[in-house]
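Just the one chain here, laid out as structure tokens, in the form predicted alone.
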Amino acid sequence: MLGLMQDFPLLVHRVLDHAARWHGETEIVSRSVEGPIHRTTYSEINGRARALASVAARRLGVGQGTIVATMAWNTWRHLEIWYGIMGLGAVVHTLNPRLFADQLDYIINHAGDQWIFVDLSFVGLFEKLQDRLPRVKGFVVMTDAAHMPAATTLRNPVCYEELLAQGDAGFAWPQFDENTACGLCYTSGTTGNPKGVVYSHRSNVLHALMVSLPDVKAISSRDAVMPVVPMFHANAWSLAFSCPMNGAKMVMPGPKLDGASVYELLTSERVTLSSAVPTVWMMLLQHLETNPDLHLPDLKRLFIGGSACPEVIIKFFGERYGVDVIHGWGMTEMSPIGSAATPTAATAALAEDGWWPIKLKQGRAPFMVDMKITDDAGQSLPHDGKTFGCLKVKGPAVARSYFRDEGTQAFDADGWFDTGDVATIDPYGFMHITDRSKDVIKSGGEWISSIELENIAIGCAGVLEAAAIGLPHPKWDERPLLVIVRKAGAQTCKADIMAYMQGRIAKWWLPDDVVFVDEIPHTATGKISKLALRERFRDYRWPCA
């Protein structure tokens, strides 16, 4: 016997008809690319991005399954691009401006991107590279006819306002099935080439759901939320759905993040909630220590993932400015939300010394999301918060396989996806990654979590960033040595760095070396690039070895 409910497929453009007829006025502003700041509205995004469909399916012959790149900041017209595009049923590939050059010809040529999209900020790079992409047709330049480039040499360039203008904001959204792919997002490809992520409307909306819920980021109408995480960096972590899905004002940041800027949306547009990497965190913290008579009056929640957050982001917003941080942890192939260390009822229940330590957790899976850590037998492991394993998931989010089916290896027969992460899971069911698999440091047969060494040893007077690494080491197999950029004017020295660590870890756990550099490479997504690392100091001696 079947239930007797209505068919009701869960499509990405029903989520911005939603805002559009319950929340039509509630605003959409942005730091546009050109420079002043824009308002616009959910209403009026609904039209122009009925109005894009149209025209682009009429002028540039995009369709169901066409894939068309954006390489864009987060701003209004970014996401009238991504419901416009998904709901002809077309595919929205986001491109990274920080990959280089030759991953960028790679992913849009493996891609298939027939038309890309793109900001004032790159139409340089790609007169470039434009040579290299024979299948693209041209490229929509995200601007008005004043700012439009008079010279450019883009192939087949088109001016995105005129040509939405020729659209029809009352376009009627063509129908097709919930599973239909309506996202392109590649992998960084730290171990070689990047591997495409396919989400489908299904997936997108039932994350968006799940990113909702009061023990995620608990996102209602009543907020007003600053996606400083790029819509290019795994759907904005869901925010460009969730968002319009529950009506929340969105505060779109465009291409300036530094600290200062930052600061004036969050306080200016009286942002309660914002998502970013602890890099954009870390330059926050930075421009209020140095303007001490600052105010967060508004901002209620941060959400902080990409990488492990230092404990003194934690602290220092929490206690200076009574913000509730929340870790969270996710992938391109989740969505990507995973998890977020909110409380339980039980760990509420707790003394403080109690509850600390596991709020610097990557927290507790939310619906949708099943999640295990596994011996390399692929055996379960308990969750007693001391068994390391291998960290594996799945669920309606959840990558099944990679476009093109790479990368197949990393599927199991059950569904589950090896994440590549070594993890602890506790009794709370609080998830803690110790590191990945490929950057844990191996030491006399035991393990050493590089991820904590580097929040222990940010927490110094004096260090800005830090990563650790393993290198051989003669007697122990590997040692940890410590990277270190320090602050501005700071004298931080390695006897400092070592007196800070003592106690805070097993002996044993400490860095052998510590050294001095100017900067630690980053991958595309911001994180610490610990191939690189290793490859710079490949040659490096040990002082006593």
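The structure presented is a predicted model; accordingly, all values stated were derived computationally and were not measured. Residue numbers count along the first chain shown, from 1. Rigid core here is just the name for the largest C-alpha set that superposes within 1.5 Å across the two forms. What changes on going to the form predicted together with another copy of the chain:
After superposition on the rigid core, displacement of the C-alpha of N204 between these two forms stays below 2 Å. The rigid-core alignment places the CA of G470 2 Å or more apart between these two forms.
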The other form holds:
2 protein chains.
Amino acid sequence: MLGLMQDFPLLVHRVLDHAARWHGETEIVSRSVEGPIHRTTYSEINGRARALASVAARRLGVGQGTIVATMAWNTWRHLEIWYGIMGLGAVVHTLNPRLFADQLDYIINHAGDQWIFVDLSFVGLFEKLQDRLPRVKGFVVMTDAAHMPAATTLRNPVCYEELLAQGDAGFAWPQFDENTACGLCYTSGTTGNPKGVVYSHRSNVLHALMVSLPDVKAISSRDAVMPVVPMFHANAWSLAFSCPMNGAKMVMPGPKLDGASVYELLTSERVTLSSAVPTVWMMLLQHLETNPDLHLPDLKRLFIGGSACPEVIIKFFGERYGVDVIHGWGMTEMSPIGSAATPTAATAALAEDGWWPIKLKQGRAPFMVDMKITDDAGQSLPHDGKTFGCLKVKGPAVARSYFRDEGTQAFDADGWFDTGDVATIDPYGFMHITDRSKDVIKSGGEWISSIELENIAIGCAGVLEAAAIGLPHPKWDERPLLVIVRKAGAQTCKADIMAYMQGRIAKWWLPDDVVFVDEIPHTATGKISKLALRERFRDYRWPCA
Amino acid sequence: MLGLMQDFPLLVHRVLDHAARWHGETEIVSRSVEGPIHRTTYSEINGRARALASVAARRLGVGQGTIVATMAWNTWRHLEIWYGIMGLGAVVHTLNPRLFADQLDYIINHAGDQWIFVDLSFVGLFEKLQDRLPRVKGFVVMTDAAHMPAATTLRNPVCYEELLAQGDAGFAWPQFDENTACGLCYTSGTTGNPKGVVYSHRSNVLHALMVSLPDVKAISSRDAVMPVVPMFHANAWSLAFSCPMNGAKMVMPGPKLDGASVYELLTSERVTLSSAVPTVWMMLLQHLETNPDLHLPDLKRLFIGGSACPEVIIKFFGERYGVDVIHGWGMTEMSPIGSAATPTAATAALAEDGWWPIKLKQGRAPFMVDMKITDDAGQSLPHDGKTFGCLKVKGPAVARSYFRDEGTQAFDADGWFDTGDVATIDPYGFMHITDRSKDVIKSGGEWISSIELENIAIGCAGVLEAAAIGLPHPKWDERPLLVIVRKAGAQTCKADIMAYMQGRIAKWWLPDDVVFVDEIPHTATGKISKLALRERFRDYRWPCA
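Could I see the form predicted together with another copy of the chain next, after the form predicted alone?
The next block holds the full complex; its first chain is the one shown before.
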């Protein structure tokens, strides 16, 4: 027996329709790539998205299943393009300008992008790259006629505003299934080629509902939200959907993410909630520290993800500006939000020193995300806050496979996606990432967190940087080797470090050896390259006991 | 091209699974029908719901599509039954004990209920009624062996706790489509037979997500929520789903809804949010007024629906106890929430006297509800806060037809459901119900709100009760007749009332005549019976001008 409720497919453009109809005058304020601050409304964005859809269908040949790329900052135009292209049943493939040319080349050809919408900032990049992209029909430059680069060598260059002027703001969205693809984002895998995650209309709408909940980002129509997190990466953490869904004002930072520029918009546009990786807040912190007379009177919440936020930043914003910094965690494969460290009734009842270590964790699963930690055999491990295991996730906004069927090994028979992270889950349900699976040190069947060893070693006087890696061991399978860069002039030796670590961790976690190097290798995104380190110490031999 | 996200059907028992897994120790506290306060957790409820499902399938023959009725107060057992029966793909048909025997008889037979789960309070009712319910196989009495009525004449009486003891708490939910029916609730139509609304798993889950949003009920895991609104009526305004969805504690009032009992649970269980019709808050208000030393230290929000809440109640709770009373509106056909009067950024910026008249309206549409007002020809009318028209709604939790295809005329060709209400929508998006369609007075092609005439007349000295009805008029089609009951001893005459109303409404809204009666007829639910009034004044003749 079926229910007798209305058929209402979960389509992302219905979100914009809702915003235009019920919050039509609510503003989207952007720092434009051309320079000036630009102001528009949901009502206007809706008309322009429909106009774009009509003309993209007619003039660019975009239809259901066409893949259209964007390389663009967060602005009103990027928002229009998302809705206009997705509303046709076509797919928006967001390109990350921070990728290397080889990766861009690979993913654009792998995806089969037909057109690329580019901000003025990236015209030069594609002028150089386009010869390696033979199947791309042309480029739409996201600007008006006045700013159109006169002598661009781009193939079939189209001026966005001129294109839009030929569109029909009353264009009716076509009808299609809610499981239709609407977004494509490649993960920058540390090994192998990037893999594409394909979002559907349904997954994005459900994910936006989840992200809007009081225990995740708590987005209301009284909020002014600044997504510093880029639309070109991991769905802008849902804000391009969850803001219009709830009628929140949007403040788009465009290309300027430095402390002064971010501060200017936070205050002039009275932003109440913002989202970004810790680096952005570090830059804002520096700006505030050098300008001690500045305040953040409207900002209430900062949602931080991408990597763990240093405690000092959370305390700085909390104590000095009354801003609650909320840890989140997610992955491109999760649309991307998987958890948020907002208090439950039980943790809200804890004293400050009981709550603080929990607040620093990655948080707990909202409805529509399920998580478990397992051992190597796939057996579930207890939620005791100590035992750590492979973190696996499930949900309607979690990928079930990658584009063109690559990397299916990440999904087990019961449909759990292996995040590649190692984590603990505490009795309150708060998850804490302790390592990447490939970096965890497996000693005698038990696991040692490389990150925890590093965090402790860094506290020892004279230590500038620390990296822990597991190396083969005849008896224990693997044992930890600690690699240290000393501070300039420091004389710290192995005995000092071992003495410091003793008592701070279980005895069997203590590294079997400590070696000193001048430099630790890093990846392009600034993380320690464990891969390079393991390679470098491939021929290392343990000292005789 | 389809998205590549996981298949995760929106099934209501996944909501309980989430609560059990991530908020397993969170309490459900109930005033039991037997008397004592009962405490349990989401983890236990989940095990018992699964146990019930296993034994209902095995012993009661409940399977996909079986309709099982409940007549029960809000308690943990009622919650278990909802999830246990729905989780089988069967349908829970909630019976309202306030219905007349003839209506109960009709809807139970019309639905084809196989079993009825009854609280002890209703055993006597069904002992009398069961002979008219030949197809009901038996009755499960929701109590333990010690409280089981010894000499009940109920057909096939089963003791709930004895039944449950034979179940399997590890029972695995069967798999089925998210559009499967899970709930059935009849609307008590004022004309014709009651009509059944059939909720699906998908509609209930989407509706619960919507209700949880910050701009509707804003339900978080830090909330303790008391649904005074009964589970036997209109889905308990979603709280049986939205509380476990967000891990909120539930406080169930059982059979005692008087001011003292409600107050006791509000304070002893530290309730932060509650929901009920105005009558309940009126009773609480009286209790508080007669006990001026009482406080409501934890209560933050009261969500009120069912009928418009008098301004005095909203002010009383706000000014004296710091409790924000939020107007909502909905219908059984809408699962039931359609709007909430929470402020937007624009209305939050208004001065108190600008916001207050808006706060008294029924509120604005969250995402997944769309609304429009139309004239008799179906043309959309402007959102100017003055023009009023037929209120029509759309959404995934709005009915598309009634059970067994009755009453299809309420749904137009474009899928809009006609609410039967007449409303205005203001430029901020706030909707205000001004009348029922069948009660609005149509004068010369324009509409006059009978409710507004009554609200104004009631302010005139000496008026106890007022009712306005439209009666046929040779020139204007209809004109308003005002029917008045005077306060004891009052001498108020027609001229007094007309003088009072002049200047307070448009001249053409003034009633053509005022008549005085000893009593105005009411319906079973206490509303003025316009039907009976129109019948009584059928032969009325207008005074000569």
